[in-house]
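The chain below stands alone and is given as structure tokens, in the form predicted on its own.
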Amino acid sequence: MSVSDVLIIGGGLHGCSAALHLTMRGASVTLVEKDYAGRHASGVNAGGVRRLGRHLAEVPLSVASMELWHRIEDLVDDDCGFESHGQIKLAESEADLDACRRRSAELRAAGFDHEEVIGEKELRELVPAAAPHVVGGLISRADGAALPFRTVQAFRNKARKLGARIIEGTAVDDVRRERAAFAARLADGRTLRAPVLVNAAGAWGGRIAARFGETVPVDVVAPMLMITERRAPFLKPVVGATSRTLSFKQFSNGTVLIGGGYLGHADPDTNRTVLDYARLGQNARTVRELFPAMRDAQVVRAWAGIEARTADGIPVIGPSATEEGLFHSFGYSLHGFQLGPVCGAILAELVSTGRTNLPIAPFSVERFRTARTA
């Protein structure tokens, strides 16, 4: 039987980030991943590193995480492919621009000024390939994008370098409280024990929570992405749309990534996803309408990851309401990548000191219990 200070279930970005920050605080950590680190949503998402358009409850965490992203190489010895050319939501009408103005004002009222409305002149300077009908947008200038799988691997490798034990390719068959510790029985017969358990199991996080009597309403979903052949350079910022579903960016090698949250079908029991080609076609039509230069682009690959979306669209972060020593970090609802660095730090703070200075009350698992009993 192996014993450590903290046992983490889940080798996505949030699990690996928690492992890194805990080892930096001197804890002995064992992380278990049933596949390999970054196999699911963390490693195959669009790589958006954005504060733009965040749920207001997430903004303080997102702002703090962006500070870590801008010195990510100091943290994990790898730049993670992070580039900061800004993120922009295109406005296709005066109504869209009004929505951008309302959002910017709402954010300023909350004490944040990183989202700015830009008019058509600046929009054309930043995104010259946008369709003629685009009239402006909403920008967050220090946002950007990174390479997801490389990022997860960087966090995993740095955590292991600092002493974390990483077990991949072995599922946790059972986990339960046994007196003062949690005991996890692995599929290969080993048992791991630790007084602290971190549930970072992504799409499978709801199942872990349910083992301890906490029912979290999560859908297991499969956000889809496409990538095109190489195109001549035409775009630096990451682009979305104010009133449509879109995430759109061009890599330095010329290929173009198209996403935005269109969903395929996920089977968490088999790790399989099935693409919905009708919805991919809708995604592609949006791109053709907003970027005429993409009308003859050829899509060369499409895929989908598996992740969890909560009923209210924001994650579960913080201590269990039923089990002392259990901490949750899952349900990031298709936008957890940018939050990975800071949420790992938050989990390490909570485990080590019992508190954090960042406002995590909106992410409490208890909100669902309250909702059920109201």
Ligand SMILES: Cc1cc2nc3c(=O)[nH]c(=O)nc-3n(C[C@H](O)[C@H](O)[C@H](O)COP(=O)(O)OP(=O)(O)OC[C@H]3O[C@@H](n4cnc5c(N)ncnc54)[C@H](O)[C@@H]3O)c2cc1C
Second form
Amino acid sequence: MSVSDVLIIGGGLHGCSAALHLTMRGASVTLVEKDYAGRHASGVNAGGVRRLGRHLAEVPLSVASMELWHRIEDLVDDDCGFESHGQIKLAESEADLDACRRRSAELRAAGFDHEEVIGEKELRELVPAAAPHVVGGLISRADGAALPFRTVQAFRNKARKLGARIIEGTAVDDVRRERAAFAARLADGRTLRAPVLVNAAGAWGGRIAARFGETVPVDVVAPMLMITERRAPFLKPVVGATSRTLSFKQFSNGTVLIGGGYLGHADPDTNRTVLDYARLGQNARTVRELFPAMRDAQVVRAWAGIEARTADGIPVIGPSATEEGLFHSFGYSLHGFQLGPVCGAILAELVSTGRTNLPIAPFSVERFRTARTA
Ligand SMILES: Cc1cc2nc3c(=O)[nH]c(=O)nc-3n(C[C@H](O)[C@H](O)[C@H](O)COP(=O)(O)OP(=O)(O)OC[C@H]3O[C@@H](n4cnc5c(N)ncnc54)[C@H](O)[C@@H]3O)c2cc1C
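Having seen the form predicted on its own, please provide the structure of the form predicted in complex with the named molecule.
Every chain and every other molecule in the complex is listed next, the one we just looked at coming first.
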């Protein structure tokens, strides 16, 4: 039997970030990861560090997380490959531009000014390779991108350096409340006990919640990405589109990453994903239409990650509604990488003080209970 203050299930960015922030507050932490830290969504994603286009409920958290990203090296002793050349959604028509204007106004009304509409002239300066029909866009200038696996490793390593115990390669097979503590039985036969349990199990987080009677409507999905051969440098910002799904960026080595949330098939029981080539083809056609110079680009690799998507597309963050001492942080619905630094800090605040200054009410697990009983 082994005892810590806090037991974290899941070594993705959210689990590792919670481990880091909790150890910074002096808690003794054990994190258990069934594979290795960063094996799933957090280590294989597009690395987009984006406030642009976020659900309004997520904006305050995303803005706070961006402040951490801009001093990430101070936090984890590694720059995580973070570069900030902005994120832009291309507008392909006057209707798209109107949508950009409405969004920017909506955000300003909520007290934020980081999304700005840009006209064709500035768009062509920033994205000269965009197709001739593009008329402008919506920009969030201090957004950017980082290297996902390196980021998770940096959080993991810093947490470990500060005293967190990181156990990889064995799953939590069973977890339950036993008097004042949670008892987690690991696949390797060990039992760990802690008075506080953090569920940061990503696509498997719904299963952990269900053990404590909390049914969260969560789909397990497999977002796909493609990468091309090296091209001469032509793009600095991360680019999306206003009325189609796209995520497009060029690395400094010349390769181009193409995504946009197109889904393959996920099997969380075996950790396997299966690509959907028809949907990848659709993703590639969008790129050819928006970036004519990419017409002859060769795709060299495609993959998918396993991710949890909730019914309303925003995560579950905060205390359990059924079990004292249990905290959830999962269901990031294809956009949780950027939120990793701040959500770990939020979890650590909740565990240590029972509250946080950031507005997390929209992420309460209770919203689903209310929806079910209405
Ligand atoms: C292809 C793709 C592209 C994406 N692009 C972006 C992007 O550009 N920007 C962005 O902000 N977000 C993006 N995302 C979303 C982002 O990656 C996720 O929202 C985020 O990484 C979720 O982190 P997590 O820690 O909750 O989950 P994960 O990284 O999945 O970590 C959860 C961990 O828990 C472990 N676990 C589960 N059950 C157990 C158990 N019983 N015992 C022990 N361990 C367990 C798993 O093995 C896993 O490693 C993308 C996702 C994908 C898949």
